[in-house]
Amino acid sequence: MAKSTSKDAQALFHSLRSAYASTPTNLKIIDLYVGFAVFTALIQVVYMAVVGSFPFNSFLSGLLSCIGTAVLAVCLRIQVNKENKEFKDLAPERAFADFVLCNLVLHLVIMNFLG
């Protein structure tokens, strides 16, 4: 039973890897950016668990900045993806401009929350 589960997992991993190989480079860059933002959020949570959360609003600001940026980047990825038929009329430049504007608003709110 364990062999078939292991083979199924390997087959799934291989199929995902081969499907991701055909992904355009700009989407891979966005995926890397999302991964970095989530990794930074995890590092902040670990730091808070080890050291403490004395300025709690600073911790929340940093965490929400990372998570908010990751969410906005996922939205950018959805809009820029050519295979997504829902946003086929949206130019990639417009999607990037929306991403930059929303990031600006997000970080202005976060800076206001810091105090």
Second form
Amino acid sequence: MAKSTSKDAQALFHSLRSAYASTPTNLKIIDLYVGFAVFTALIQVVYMAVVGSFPFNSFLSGLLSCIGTAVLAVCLRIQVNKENKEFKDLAPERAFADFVLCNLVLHLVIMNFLG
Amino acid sequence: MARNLVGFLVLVLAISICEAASIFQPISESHRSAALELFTPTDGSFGSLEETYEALRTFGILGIQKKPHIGTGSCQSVSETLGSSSSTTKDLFFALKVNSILECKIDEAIFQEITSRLKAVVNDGNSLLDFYYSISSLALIKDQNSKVDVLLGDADGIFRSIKALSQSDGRWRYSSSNPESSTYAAGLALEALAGVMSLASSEIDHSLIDTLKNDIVKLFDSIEKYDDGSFYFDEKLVDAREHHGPLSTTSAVIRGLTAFASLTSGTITLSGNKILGLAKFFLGIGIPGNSKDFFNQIDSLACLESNRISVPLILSLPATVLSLTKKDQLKVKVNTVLGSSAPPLTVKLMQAFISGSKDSSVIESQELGFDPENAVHILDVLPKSVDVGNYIFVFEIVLHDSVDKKIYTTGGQTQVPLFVTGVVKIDNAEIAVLDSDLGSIETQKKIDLAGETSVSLSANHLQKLRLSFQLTTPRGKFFKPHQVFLKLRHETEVEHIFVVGNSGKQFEIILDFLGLVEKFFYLSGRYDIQLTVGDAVMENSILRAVGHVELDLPEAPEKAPRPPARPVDPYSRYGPKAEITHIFRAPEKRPPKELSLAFLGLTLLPFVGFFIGLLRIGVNLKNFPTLAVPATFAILFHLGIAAVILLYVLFWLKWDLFTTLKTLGFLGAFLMFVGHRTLSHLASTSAKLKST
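Output the form predicted together with its partner chain next; the form predicted alone has already been displayed.
All chains and molecules follow, beginning with the one already shown.
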């Protein structure tokens, strides 16, 4: 029983990896970027857990900067993905421009909040 | 309280000094030392001959031997002034005055020349000052050099022309063209007329002299009076060129009057009281502060001392505070104004009454014994009826010789305020705590108010405190002092003062604590008791801590008045202020530096991972535009993003929001433009790819 579940899991991972390999490169870049942002956020959370939340606004701004970027990147990924029929008419360049603008606004607020 | 008492005593002392001032003391040593201080020559001479004369005359009257050495310098300026043809009559007058004292060596020829000049002035004179200076100068020359002929041929005429300036009220005008009349001028005129009389070659018409005597009497009708019995003349003419105060005006009149009186044979009918009043006026001003006033005072008193109308005699007391306990003798001195001894006389004590009640005299009239050694009239023992208190004694001077009665004036009765003091006996002083309802004595203690006593009592609010004592004067009578106060002082410095009333023969105060709890602010605890018995005539006034009472008062109800705040010590305002300590927020705990740096490195790890991931995916920059214009825009687009991020860093490090937003506005517009161009280029290329 246990053997079969691990095998199933292996089979599942395998199929996932092979399915992901067919994803276009630009989406992979975005995924990588989201992963990078989320990991950075995680490290900050760990730091806070170890040290304490004294400059709380700094912690919040750092964390929200990462999460916000990740969310924006996810949004970009949704818009850029060709599979999504919903955004068929939207040019990826336009989506990227939105992403850049949102990032700039987000970081203006973050910088203001950083103290 | 102690301060109050001291203040009161000072006040009483001040009042007694003020009243003592109305006993006029003759000129004494203090005037002599003041004269030496006031008349001090600078560089061996006084400022002018006028001042020199005033100084020399004052020293002469006061009999001051060790005059400053001014003889040679002054004589030089006298001979210069007399020799100079440009000297005015006023200069000549004062030079001759100085010369009359110093007796310098002046040539007879100079006197001759001056005399002829002065005579010319007298004959053509029309102003009073011309007459005054020239005639007085001639009179001085007559005294100084007998060989010069100074006698006036037309004395009657000159007398008339001076008299023509007189007014109907006895005052004089300075000149015929000046309608204003002046009392000071009257004094000068009298002196000038006296000079005319002394210089007259033949006797002056008697009718003229009689009218002049009438004028003097009229002039004395305008004399003014102070409440203390002193008389003086005041100038009514205020806007004259040179205003004269009461002192110099009175002085001028006295000089003129005495000069005139010394030359007339008949009597001038003036009341002796007025002459005495004038003397009192000059004595009453004490020691003037400037040399001019000093000279006027001393010179006038000297004139009064030797005048022919009536010489004032001044009654004075060496001490106006007499102690019954020490058995002080009542001493009275009678002198002339300058302090020389009086003719044989008897001083009678006519009356003595307690000040404030003038109707009843406490003594019979009696004579004072004379002590020829000290020239003092003494009353050995004060009569039995004189007890401690403030009295007014009335004296009368009786001259022995009937001839003296014509020469001297004593001014009738003289009133003198006197303080009779003594040690007051305090008897039966006791303090007791009573039960309120029954009035029975709980504790009773005798206290000795003369010595040191310290009683300690305790009481509650249902009890009473009674303090009683008796005061008797040295004559054995009941004594009621000005101040009898009982003071209770709580530990917290809250004070309560009670006036101790007297019931017939003894002083008694009963403090019913039940009625006083509110006044005492419900403050239980130790109260110090202080008793004040004070009076100006009581030699043993007391301000003494009697002891203390431990009070047990009920708890204060909620609405009870709060005790007043302690008075702030006024000196503490200038002391150092309490130091202000600032409390800062304790800094938060910070992690060790190494840990933070380690986590900084950790945050970089995902970034590194991101790059590795990118490489593994096989990212390339093939889509980057190759044409010159789109490439430029693309580079500018990336530079613009980098600039905005740099701007954010600057904003974080030092700029404020406004500067940042302004810059961001420009950068944003630039970024929009280049971004749009770049992305639309990319879009168009991808569209071309799709269509092909």
